[in-house]
Amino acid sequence: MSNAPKIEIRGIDRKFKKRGSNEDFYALSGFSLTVREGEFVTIVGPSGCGKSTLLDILVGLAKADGGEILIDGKPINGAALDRGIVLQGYALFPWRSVRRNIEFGLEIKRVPKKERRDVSDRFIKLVGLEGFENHYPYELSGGMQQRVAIARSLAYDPEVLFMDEPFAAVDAQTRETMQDELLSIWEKTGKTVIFVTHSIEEAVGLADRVAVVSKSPGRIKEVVEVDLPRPRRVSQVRDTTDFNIITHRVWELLQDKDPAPLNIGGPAVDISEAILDDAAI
């Protein structure tokens, strides 16, 4: 991972008109965050703090009312193929097979058919869907559909990948499997990732850093370093003392409590009543 900034989010404001009045409601206010090249950053915060609004702006589906966003030092201006996104609802094309869903971005880029085939073969193997190339989305489980969505977003080689609660719709066991598979894919591709989630455990388990967002209007409250070893599997680090210490720190920030200094590698602490249930945020 390089120390060079890949994404620079500088003082983003996003406002909407309150229903039934002329007053402005700010979803984001002065939101700033820098993400290094090849870094995996998760964003966690209360419901309604503007996390998904931020991703809409990053992808180019919405415009900010103030501030700027740079990728590789250049301002973004609308949607482009240098950015990929994976959503909670998969957003696959039901009339396209697994292969043709994965090849969609390549078709837009006018990649020749043989090269498209080679690329889709590689990503089908990467996400473990060999044998399902010609299946349609309705023939796949939710976890398999999300693998297709991830492969489609990576196949056309975007500079960065944005993920908006991609595993929220799958069951707990599938979610854990998908988290570990995502880390494996990220380690192999080296992509820069911003991942939005409501789950503190997921945020800590995946990330190099966790960006904690304040209540509305959303702004960065603190960025927490996740000093856990790489390569990593969420299923393997979840029960470690250091994981629990970092998770508790993020929980305290979300509860508007004054967090104690991190003591990674120190004695075990009892946080059995301190971990915030996902549904509570």
The other form holds:
Amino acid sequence: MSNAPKIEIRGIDRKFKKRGSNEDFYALSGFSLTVREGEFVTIVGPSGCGKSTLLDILVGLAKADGGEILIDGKPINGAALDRGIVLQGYALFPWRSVRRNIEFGLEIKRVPKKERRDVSDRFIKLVGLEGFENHYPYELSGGMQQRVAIARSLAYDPEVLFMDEPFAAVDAQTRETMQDELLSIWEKTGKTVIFVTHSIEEAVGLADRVAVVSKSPGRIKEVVEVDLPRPRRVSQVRDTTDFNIITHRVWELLQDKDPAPLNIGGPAVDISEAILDDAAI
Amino acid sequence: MSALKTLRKILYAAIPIIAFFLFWQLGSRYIPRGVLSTPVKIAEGMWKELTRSEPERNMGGLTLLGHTGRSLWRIVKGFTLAGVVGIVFGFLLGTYFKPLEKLFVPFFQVCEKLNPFAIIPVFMIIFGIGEEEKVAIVFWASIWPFLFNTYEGAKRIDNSFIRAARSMGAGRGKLFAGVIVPATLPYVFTGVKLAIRISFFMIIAAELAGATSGIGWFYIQKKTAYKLALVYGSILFITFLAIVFNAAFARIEKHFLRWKENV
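What I would like now is the form predicted together with its partner chain, since the data block earlier showed the form predicted on its own; can you produce it?
Shown next: the complete complex, the earlier chain at its head.
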């Protein structure tokens, strides 16, 4: 990991018209974040904090109303193959086989057929889908579809990969496996990753740094360093004290609480009391 | 599906059809003469017509197969033309020409509601009785399913497909050929199947209303000559042709939509 800034997000604003009035509503306001080359940054925040809007702007699907985004010091202009995104809900093309889904970006890049095949072979192997090359998406499980989506965004070799809650739709077990697989793919490919999620554990488990975002308008509240060892597996760090401290810190930020020292072993809320209280009403 | 399962399915489907013809054959003896023909007589009569090598007198110089060819050729022309125009318009209205959509779609919806059978005499006046008129009738009636199904399909494309393609830098051409067309294809096929049915309805109607060749005309001639077996035979033959065409297109659909569940 070098220290050169790969992505510089500088004071991004994005406003929408409120329904039925002329008032503007700011989804993002003065959003700034710098990501180093090869870094894995997660963005965590409550729903409606503009996370998806931010990714749309980053990938070039939407325009910002203010601010600028630099990649390698150059401002971005629309969508391009230097950036890839794994969208919510996979968005695989159902009419294309696994292989042809993965080759879509390469076709846009006008890579010759023979070479496309070599690349798709490599990525099918990387995400562990050998034997499923010619299957159609409807024939795959959720986790497998997710793998195809990741392979599709990596195949055309973007320098930066954005991921919009990619594991939100898979079951808990698959999710854990996918997180570890993603880390292993990231280690092998060395991509710069910005990963959006609303799960604190996921955010901390995967990241070098966690950007905590506040709601309306969406802006960075704090960036939390995740000082957990690499190479890392989420399943292995999840039960460590360090992990829990960082997770708690992020949780506090999201709860809008001032950071307080951890109160370990303090008086716990008696659940039975709470229930009885409720019942009394 | 296994071969055995397919065979069983065909067998089940055939039972009521065979029973129907059997009932017809046996029951017709209780019907007054001159109303109903029997399946055996129909088969005999139609076989004679289908294997005839020289056209009969007063049959327009064509055998039954010749008339069938004339009708099918009219269908092919009208249907293909409707397909090309309808699908192109459907795509344009459903995707890139939003302002025109508001202008034209309601108008086309009214056009579609016009009873196509009622329009036949008008087309006769405009085009004169002949080939153009028949092709125009088939075209007019079958363009709507093409147009509206393509239009609906193009409009309903899941936005996430568009986003995924655009995020990979797809330009307009790739977006159209690589996403919009394949995503709309299932709807287009719905239109194709409807248009086939309608084409067969319309060509017969047009030929009944006024023609000098075609299966519809053959049918009218046999009715005038009171050849009962051939009157019923013509109806069955027309139905059979429509089924064959539908099955052929179902095959094509299956080939193109094999990526879909349950096709």
